[in-house]
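One chain follows as structure tokens, the form predicted on its own.
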Amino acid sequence: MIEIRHLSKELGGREVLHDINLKLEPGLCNLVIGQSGSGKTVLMKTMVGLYEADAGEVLFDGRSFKRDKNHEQLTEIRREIGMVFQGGALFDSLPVLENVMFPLDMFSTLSRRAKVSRAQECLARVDLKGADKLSTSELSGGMRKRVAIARAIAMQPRYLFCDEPNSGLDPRTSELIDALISEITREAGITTVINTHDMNSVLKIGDTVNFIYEGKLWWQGNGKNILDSDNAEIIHFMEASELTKRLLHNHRNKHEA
């Protein structure tokens, strides 16, 4: 389970996130939706220590993971933690299993063939057995996000984030990678926190949703209550995709018949 408490960080003189207090449990995928500027990107990168929080921590299974702890148990932590990055950030001068083996050589003690095994399974888990020897250039949008959650798991974390996992994907390549991460995070029992503004990924994979307004947490529900809810904001960010626009007004036709 991964805890934030009393959150609060600043950004050239402006508050951009206010008093988040949230817990994201295992297991589960933790959605965390909001505008563009709302304040999401800040809080993932401050939950995975790209940016310092103001006030506040982050606790991973109750060991606070800020810098001025203890050496050895951020680097403990930070080897817990896998991260799908928006654009995949795959290394365009390497071919695709020594991509996925980047982590193994950063973090592990494995011998080069222990390695390669773990790659080699990282990627048929994707579905992208026999891929290794690609180049990046050879990959599909699809598939270059299937490489860049198979390097994300290669060394079996416990926590799990995704920065817009579905950016510039078709709807149907869409769906596959929310399935994908879903079906992972169930079998290893990982904390999964997704940043998105996919409202197809929040009521197909949302078992948990949290608003993001404004730098503060305005909203709490899942996938399966989101229609329902009346909060203004939460509508309005709703209303921005006609998709959900029609699902909710059909939704609340079908309620009020």
Contents of the next structure:
Amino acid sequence: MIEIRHLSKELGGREVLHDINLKLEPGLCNLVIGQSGSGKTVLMKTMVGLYEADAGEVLFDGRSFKRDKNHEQLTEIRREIGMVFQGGALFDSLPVLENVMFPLDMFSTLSRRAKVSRAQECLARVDLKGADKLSTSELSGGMRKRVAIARAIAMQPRYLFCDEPNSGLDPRTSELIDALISEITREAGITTVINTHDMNSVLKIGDTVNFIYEGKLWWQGNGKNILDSDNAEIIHFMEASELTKRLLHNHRNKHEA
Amino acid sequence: MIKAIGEYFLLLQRVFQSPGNRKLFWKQVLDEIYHLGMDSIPLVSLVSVFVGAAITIQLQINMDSPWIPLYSVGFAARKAIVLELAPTIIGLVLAGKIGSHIASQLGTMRVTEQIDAIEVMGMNSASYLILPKIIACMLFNPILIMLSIITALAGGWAAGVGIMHMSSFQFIYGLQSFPHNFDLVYAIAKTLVFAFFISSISSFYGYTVKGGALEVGKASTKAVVNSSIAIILSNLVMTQLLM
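Form predicted on its own done; form predicted together with its partner chain now:
What follows is the whole complex; the chain from before opens it.
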């Protein structure tokens, strides 16, 4: 479980996160939603230690993740983290297999053959069997995301962070990526945190949904009860998508009937 | 400016920490030697041959006096090439080639979150990415400078004999006259300092890029300009100290 306690963060003189308190459960897809610029990415980057929190702390199964604290503990926690970045963040200089093997090369004592086998296993898990030798420039957007997921799970992480995993993807590929993350989360009991503003993802895989608005945690619920919310800001957020707007309309009509 | 210098030293502090997996680290050094060093051989050779030839022609024209023996052209060409042309001029050429390569590579890695990906894995990205570049430059740039000296002297000989109709014997006699081994030590010492400045300053500008593609371009320019300034200033200081 990941616990966020009174987390605040200021960037460029603006308070981007204000007193966030949050518990993210293992084996579930914990979604953080909000408009662009609401602070989702800053929250995720602060959670994984890319930004230092101005106040508050993040606990990974009770272990504090602060830069000024025990350096070994920080490294230990980081090695239990897998992260899928918005653009994939694949290493251009390495082919697909080497990208997936990168964390194994760095931290594992496995033989070369075992590392290759593990990397191929991860690629097969994301439906990219046989893509080993492709260069990253030959990959489509969806394939890049899948390779990034394969790299993130290569070290069998306890915590998986996905920053807008389906941004820039077509609806069908987005659905596949969502289903893949959800399956992996359940299979391995990982604590998965997903930043998104895609309402399809919210409704389909949102085991817990946390709505961030102007740097504050505005609403908590899940993909099932989000349509029942009477919070003005979250309704406004949902109505931005034509599909959700219609869903919301039908949902209300059903309730009134 | 002072802030940038402070940040540069803070980055160096991170760079000179344990890079993690040593086997992979040395593989990384070899890769950098190939990309930063071996790839520079054609450019260094080409520039050196032509500048060596131009120096010899200039010397011969300007030293055309019955009071100055002809072999002095070879001697003066050797001095100019070993002491300044090879280490300093080629240092500036390498600042352009290697500096822009390093800054744009690291800058692109920064804006596409590849550096963040390395950090999230629990690695020291500064040490993993920058230290191999510094080591590769400090190991291979002296070899490039030796190559530059040889090719520049060959260019000088070709111009002296082929264009200025000097005898080959006179030019080579001049090259061999009044040998001074310290000149080479001085050239190598300067090269090592320049190699450090080129690799570390360019890495600093690339690694600390914020923004997008436009900023990567700006960082690349800053890397080349500031590496060149560092080379010129340190050249003056080292000339005063060592000669």
